[in-house]
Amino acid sequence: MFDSLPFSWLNPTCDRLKFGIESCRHVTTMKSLYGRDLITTQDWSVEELERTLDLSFEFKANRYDHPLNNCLDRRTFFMFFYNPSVRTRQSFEAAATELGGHAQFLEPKTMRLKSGKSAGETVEDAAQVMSRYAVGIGIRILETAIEHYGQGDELLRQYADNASVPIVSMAHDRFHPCQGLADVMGYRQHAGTNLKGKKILQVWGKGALVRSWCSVQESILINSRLGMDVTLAYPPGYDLDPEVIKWCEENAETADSTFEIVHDLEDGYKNADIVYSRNWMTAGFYEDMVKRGIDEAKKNEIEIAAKYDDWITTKDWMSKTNNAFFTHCGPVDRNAEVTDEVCDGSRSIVYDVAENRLHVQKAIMALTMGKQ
């Protein structure tokens, strides 16, 4: 019976027990997400994001007995890892398995693909061939696998233009949509389903891991879009993508919320309801990497970050908030971005957010790739 239902049936605004299946079909008429790419949440409507979050919560509540748990039966999801990960491969493989499918791990360096330095199969050809094998393709490509900022985003969109199956970002140089959705899910679990007017502080933290902009940019995009008051705090020299900042300002205006950038920690932490501390690199990293090599570029970033000792989330800074929850997308650079006391404290939701990657990715795969 469930296999014949449209995915819109899963919208929890429709009380299935009260109204019955036929009523639900009439109440929810939203366009299907089947076949859609997910390169950034900014590409999806608010309604589509809410629908994905609704299904994520359903999967969390009914992890092993949801009616869609067989929607990827005998289907394969390809995972391209230009860069390694701690939780991305694990969560996507688990998600595919729990939906009855298989996630296949691929490293481009083991494949004969054309690049600026080697001959091989073009993106156009590879995308079309792989579309014959799998129901979706995930790509993870960060700064150390590209030569300039935006190149990873360009690659994903090139695959999207040529593949006949959905392309999903598993984190690239500009965006990390799965993480952004997992973050929001965590906030709603702990700070309430209505986050309108709640303040999230997205704050730069010192560290030695030289991190990408993708998680931070996705965070400020989706939260400004969904009506939170977003404060972005960082020291001079750590400006993010100007186009993303412009989108955040437009998002906040549309959502009747606020988006502000500050360079003062007192202003940032004051009255925050959620604190998200994260290191990210300067805009000069890519140019430095090309000129001097990746190791020297990373060394330079670490030396710059070391100048900002105050930029670490501590118990004292958290005391200036509205009893805020602490979050981080991981892996946490402990006692650099945040102290152990805060990261392991009672207001930390780090592990809940990490778990949410599984539920969110199940929802994305079910909605965009699952059998209809």
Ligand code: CP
Second form
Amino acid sequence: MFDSLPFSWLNPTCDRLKFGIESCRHVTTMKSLYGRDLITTQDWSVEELERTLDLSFEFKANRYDHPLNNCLDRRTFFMFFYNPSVRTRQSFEAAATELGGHAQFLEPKTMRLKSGKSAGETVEDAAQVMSRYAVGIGIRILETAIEHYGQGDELLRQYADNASVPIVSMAHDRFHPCQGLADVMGYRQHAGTNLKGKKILQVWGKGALVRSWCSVQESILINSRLGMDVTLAYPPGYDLDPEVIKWCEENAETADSTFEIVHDLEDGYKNADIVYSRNWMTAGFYEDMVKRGIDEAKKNEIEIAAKYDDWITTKDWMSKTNNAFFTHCGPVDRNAEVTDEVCDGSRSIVYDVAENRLHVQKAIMALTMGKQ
Ligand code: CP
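Could the form predicted in complex with the named molecule be shown next, to go alongside the form predicted alone?
Every chain and every other molecule in the complex is listed next, the one we just looked at coming first.
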């Protein structure tokens, strides 16, 4: 059956032989995505991201009758959650079902894993054992489950080094690739398929939820990569990962687009085509959490954020834009990051973007772990 599929669905050359497949058909010179991990979109080529987005749109257009709808037939995808979720768990579970497979929910408390505080099974062993049961492993690990920034990323890469099936980030301390792809899909639906030269404002929003950097960092990476003009706006003290900022600058140079950081809201909103507001924590959060505990650290973050009363996306701020669309990865902290009026307004695409998580995750699973 797969012989008749368009080349964009095929995995013609296997560059990572996680599945032990020695040879694949050479239909085009495109590299295979079969067996590949997805820890950040920055690890994949633009061509690979475009192939994933193309298939996501196909799944959206042909949700229950696509030729790849049985590519996970009787296969299991493990969803390993250190932290809770609405969109990610439900969309992965639905995605696996729609591809003919099953997504199994796992939490660390149900496994006897070794940690800094307790004896147990090593990541090396767990990854290899899990690979004998499932065709892929998704992992979510955010701030409350780690002690320093980067530890979640290290864990995912340790799983990736030891598993023989793909590891997919379901959001970790540094990145959220499925969210980044779903965001882009939403922009193409609404702002046009050619996003070159469109301005996206990624703006910090006040709030009480103390958010991780993952969705914001993934957003500025993929959008600078795909040629949008990215403006990152935030108050003093909210600098993001310097390595990610450096990559964004390099991405923009390669894509012949722009990447800028501003601390002034007027500059940020002016002429924006898309506005994405989101709270994120200060760079000092993790250190504070280790010193004083998570509750005190969160309380401190909320006190700092409260100083920036203007940093909420309102109708007034949106009026300075180029009739921009409003987006947010969710969960939305209503009337803190954005007013109800904007979030529920005619230019809001938040639910379309949430829906897109399903389509992009189907595409990721089909391409990286689907039946060959
Ligand atoms: N955007 C996102 O990942 O949402 P959840 O935390 O609900 O999964």
